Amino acid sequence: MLFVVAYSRAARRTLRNLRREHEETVVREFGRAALLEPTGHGALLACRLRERYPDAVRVERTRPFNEFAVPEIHEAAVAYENEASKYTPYARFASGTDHPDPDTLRDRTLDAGL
């Protein structure tokens, strides 16, 4: 995926008429940001539009999270949401379980790959 940002107002109203028009390149609109399709149109509105605004405007490459792809940081996550009240600090929760401390998951990185 694209990940194209906009900061100035002039930015994110090219931005918005971008995605009114090619609405089968956007996938997701977040306001002043927008993800588009990995081809080679999405490539080249993001690139027209940073032309257009070379300060305002940033693009990144991005990849879909797999969440089953690190299933010991998942199965925490459930059982975290599903268990422990909503003013249990996740140290706590983890504490005495097999679930990851929070340290570790601080100092870990995610695969690329993922």
The other form holds:
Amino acid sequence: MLFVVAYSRAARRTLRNLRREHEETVVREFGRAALLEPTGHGALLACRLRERYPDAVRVERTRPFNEFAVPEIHEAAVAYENEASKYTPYARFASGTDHPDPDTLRDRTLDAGL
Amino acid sequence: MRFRLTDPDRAGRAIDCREADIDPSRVLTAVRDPTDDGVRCRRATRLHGTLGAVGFASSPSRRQTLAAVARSRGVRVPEQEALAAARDRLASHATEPTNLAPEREEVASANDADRAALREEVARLRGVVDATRGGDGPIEETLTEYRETAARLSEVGTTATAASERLARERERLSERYDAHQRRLELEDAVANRERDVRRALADRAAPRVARARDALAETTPVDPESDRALQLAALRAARLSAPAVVAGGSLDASVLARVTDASIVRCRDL
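Switch from the form predicted on its own to the form predicted together with the partner chain and print that structure.
Shown next: the complete complex, the earlier chain at its head.
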């Protein structure tokens, strides 16, 4: 989908108006951000916003996230949520286990296909 | 004022142009636009936009109206200092451009159809070269063409990689600039909130005076005191407006309007 963030009052107002006018394309609106359908019409709205507010609109393309495509991270997260006490930081939880440490996680870039 | 939209001209504080059938919006423009010679009068201020048109399609809110009355009388409220400070903060907050359109365009054009066509051409020439290798060897021209095309493809590929890397680098660099843009939005919101505070405070200050004006109006005219029109006329009476007010429709004529509002008036036909 297309993720649009407004960085000025005018851009935010326009984004809200778009949501009213194009409910079928503006999937969801979060205050000053919105998700647009990945269709030609969604792209048209994103292009129009960029044209009108070149410096006050940020557009990113999102993909669905599949946790099973990053199994070792998924497993670490499941284990941390289920096994660690509320006050254990992840770094302490991961040390001495097979789970990736925080530095490894930070340095790892997700594949484009995820 | 001198009213020049009718022939002959007219002059005075109260001008009735109902029978001339002039569009009230035309009169309003002539009053507000200093370069428009249709009405010669004292220059309209920004407040004329709120107070100077009665009976037109869009009327300002009650709070806007009352605040404009206070402003016309030079009323100051402490909230204006907070507003000035908020405006200063916004004015001195610098943001840098975050537009990466040129970089994106470069990436898109470096990856476009030309590259695919070039790749196909290289494959085709390669086929020709391979096919002729067994016999007399490839024709020198074909070989040269193949080498040149392959070199061009590699060059285009290098350009595409460089463009993608540049875009990625710029995106990273810009993420900090977005923080500054976000901060500016917060400052813009703060200014809008302080403006609202000022409007509310000014409106509160003007409210008693406008209420008295409305009472006076109700005593001397048949206008419904609860109507929008009564509020607008009472506001005119309570305000100090330099340029004439333009009144469309209603039951009162120009001289009555000028008397009860203590303002100079152009009375027009209905919209």
